[in-house]
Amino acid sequence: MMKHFLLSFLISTGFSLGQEWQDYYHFEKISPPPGVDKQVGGVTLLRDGKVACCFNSGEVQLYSPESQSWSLFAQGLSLPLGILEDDDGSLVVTQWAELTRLRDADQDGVADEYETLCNDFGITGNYHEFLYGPARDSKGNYYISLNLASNGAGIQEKIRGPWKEIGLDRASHLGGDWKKIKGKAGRMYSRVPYRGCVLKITPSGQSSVYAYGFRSPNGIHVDSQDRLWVTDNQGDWRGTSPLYHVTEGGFYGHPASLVWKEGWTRDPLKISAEELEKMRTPAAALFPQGELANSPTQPIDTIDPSLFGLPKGELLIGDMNQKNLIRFLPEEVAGTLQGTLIPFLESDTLGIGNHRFTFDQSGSLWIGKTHMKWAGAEGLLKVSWNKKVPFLATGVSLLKDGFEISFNRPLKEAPVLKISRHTYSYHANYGSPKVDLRDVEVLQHALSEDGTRLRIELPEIVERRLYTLQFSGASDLEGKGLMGDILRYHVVKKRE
């Protein structure tokens, strides 16, 4: 789910003019319900104003923010990692082994009813076998990600599922030495249903397999378009984090899940990055690793700008280890899906852990915080507008030779300009370092005639690369500076 390593250097992203986010933003923390483990696997608005947790240790609680108090609606379960709320208010929520519906059929206020809506998956026992969603499409249909299992731990004699014995048998994994035969394995392994996948799961509970090639894939959301979106943890095949526009039949690079494609028969880990490169679809963004996020977490729809101040039809993502969110600005080019991650609300009010993410009525972000024990932190944290409007870069458009960037305000001058490219190696192996890391000559930056949009000309544009662009000295006509002066767009396709 989330890595184990230490915490890098922050770089500084927007507060270069001694601006900062509290004086835009309000935060408060939420005191947790008593008896709880205080990680916040899951939180979701309800229709009657509630805000809806479910904890680490098993319960989901009801917070009242007319009255500040909470209220157990129900316990037992086995790490829910997120909740939804159906139409017919019902909750919905996943846990290790299943996606399960919550009613309370009397309506006392607790949940009687644990209806069993999708466990069409296998379970080894391996630590690494998370569980996360769901997302609901506007048809009612739901998403899931299975996490993959780690060769860091073995499996249990008893397993849900078939076992699939591409490369590795079963009864020497079980009879043998785990550490002299995990390598058959790699070093993450999908070896029960349907692990590195995503799954879709109809209103009624039938499923299918959507997508394949995860890791880790912690965050899963479907936006006002109906197009769903999906976050990955860094690791083997993963150089980087990603953002992933997922389409049915997808295969996004880890080959592990392959195993479970019908008529599949070969081990996946003997599979040439070179042949694989050919089957998988590239990120949509990618974080760079220890600068933007590590393990990235829930992305989540921005909402009407009157109400948080950003604008609307982008994504906020979360993550486990920086004091920040994510602006995710996407933009469609040749029929394929890319943009710009932008880094917002950096602080340390804010802090790490951010994991889950729903907005109020009132346009306020509730942001649950978790850590399983790796980085990260624990407890309930609301996110309200101040009514302030911070000096934001809105948009950013790829062209032919270069990009234009707009802003919510004129700029009081072209700021100075420095522009990179790099990429990251495809490769079983952990992680990679920038490849091909270059400066980017700009031939020339000009402002709009209103100062609200600057363009910028290259000598060329190179795709499959991860353009940043920093700015240097960026302020609107009073001073203050821009909120998010780091810029970094994916380009996957370039215009023609």
Given for the second form:
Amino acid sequence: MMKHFLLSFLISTGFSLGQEWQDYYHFEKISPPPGVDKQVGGVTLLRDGKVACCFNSGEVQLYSPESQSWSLFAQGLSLPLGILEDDDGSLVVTQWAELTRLRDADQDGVADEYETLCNDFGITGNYHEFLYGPARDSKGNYYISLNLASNGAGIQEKIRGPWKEIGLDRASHLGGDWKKIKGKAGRMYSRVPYRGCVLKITPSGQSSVYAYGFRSPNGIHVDSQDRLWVTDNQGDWRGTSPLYHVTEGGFYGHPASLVWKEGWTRDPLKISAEELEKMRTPAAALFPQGELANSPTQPIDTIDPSLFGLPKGELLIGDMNQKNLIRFLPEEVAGTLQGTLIPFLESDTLGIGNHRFTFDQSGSLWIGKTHMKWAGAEGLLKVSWNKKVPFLATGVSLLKDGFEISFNRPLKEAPVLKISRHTYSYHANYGSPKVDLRDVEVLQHALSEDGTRLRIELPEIVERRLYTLQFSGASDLEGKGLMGDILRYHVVKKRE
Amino acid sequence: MKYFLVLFFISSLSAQDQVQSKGEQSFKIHCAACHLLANAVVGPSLVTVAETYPAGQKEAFITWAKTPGKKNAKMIQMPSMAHVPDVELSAIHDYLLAVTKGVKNKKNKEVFPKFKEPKRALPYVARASMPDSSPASVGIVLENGLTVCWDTEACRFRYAYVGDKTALFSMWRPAKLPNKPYYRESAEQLFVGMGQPKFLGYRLVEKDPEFRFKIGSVEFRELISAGNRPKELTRRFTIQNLTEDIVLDLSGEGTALLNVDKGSLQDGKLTLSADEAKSFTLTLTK
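Now that you have shown the form predicted on its own, what about the form predicted together with its partner chain?
So here's everything in the complex, that chain up top.
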């Protein structure tokens, strides 16, 4: 036991045997253009190799990596929080009031058409009604996610959209005694269409509600297999921040938006957690609050491993408060997508406020930062791989009785392993402590002949638990430490 | 078991022996989104909190955290931390006293300087949140120092005022206008008896915005420009697929002079034949 104690003391410094991410990746600040609010709401690579970036002061600017210069493409947008290039070369952005297509009809390099693609949703003037996205699938459909209003404030007199008469009356939302009665509105509320929902917009502009149950879904992404992923923020009905695999008609846990279901008449504040529990789809992954992420942001697909050093088929996800990005390694178990979160690029050099992402043609990752007066940062960071291969976990597979973890090169020896599991309360309260946190006994673990796969046998696998696997001191044959040595697997379904 | 070369048995380590202090961990979970060490962001800095609640004030700190009031008018009120156990709040207090030792507030300096609206070339068209209009409005700041509020919900010109302020959008509240509007249209419906319009967007014609919307199958365009004379602005309408006469109810308030190049204007109501309505211009002079 003493030996154990000493070992864990020596290696639990948080650094992987002296390795730092800067040994593998180069970080370069890119200066934003003058005259803009340097907070970045969206960033995307264009087909001509330029990087389009939207700033909180309403501009879309194009950066030419060749000339290292910016040019103004569009302006006057209201808090644009996402941008994509369409097949015809137009840029599609979300802004406070709508999804907008920006077109440069006269080909002079500046947008002259600001076409409304979708404004079929309400606005109350509450400060928390952000619009996120767009994500786009292979058929050209767009997906946007709508933030709920916050009871940190009421609404304005003039609103857009019909007011839903379920819950606290509209007049009470206008101010006056707001502070005294705001609790009756719900911590976060949805009284105009379709706050807390994900909308789908077809190429011809028809919009429909795609999914319900979101709170602050500041990350929406369609992956290369046309799967829709949405991140959300810890808060009411969110014990900790989740990542969801979203399918049509699904309900993802926050009840406020249920009022937009056809025929719905009940007050979401009066439905029990037990009833909601039966309706909700569990998260594919959970980010422990304060450890991995507090306010997760945009997911993005990993690219060709020869360009950035990460396996293909993963998602990279950002966060506002933690100085790390997060890899998500999905796998399908019993028809359900679930998987593992692993910290990535954790360093002061990366910093916090990592909001929006794109890979450029050379495989560098562009990071747009924001803070919105909360914790965060601003500006742009470009992260390039120096072609030295970090020692990584590249696959995590749930087994009937444990896990099998793959590495990109052999482990020197079976590592010291610490496993725990826990869950979070599902309730209207803000956040949740870890619930049912317990150590998990490792019955045995075994390394494959080539040293690249580790099989871990546990006494049992419990569904709806987040398993935390800590590999303190794991190293490859040369003694290089495992980069990202805490793996967090959310077991939604057991392997039968 | 040929596949697996080595078998190990290890005892598990305690989940509680994590190196991070409990206070730091709890701080990160419950507080870090709004409180930084030496800078006020959403909430006061830890230095300020430690000054307010020094070592002897732990009980007061815990009470405040569970039932917060409002100490600073410029900051939002903290949400209650009543769900956090006292022992954890106590650990957070210990942590913030420890990390603030010898640290001073960064005076008069925000973490990120507040964005200052630059001087923008006019005309400038900006999505806006403006008083007495939908939160989805557009402000058009013209070269001659007049500003128009155009509502994308009602698809209509709302009002004009003197002023060249270009920062017209805030997620917090409608923009404060530098002057009271000198002209405002306030009839229930601009296009009398025509139904709910659908906004389609706008295009820039020589930098001036031309708004597009539809009512049924009728397509409308309204181009807003500075006029030829000082304190004048023009609204050029183009309407397609109209088969009948049309009436624009321009009634409202203000001191501007209204001129039309077609149709007949009486008691604030402009009547145009379908043919006249294909293209006509309203000129507003302050």
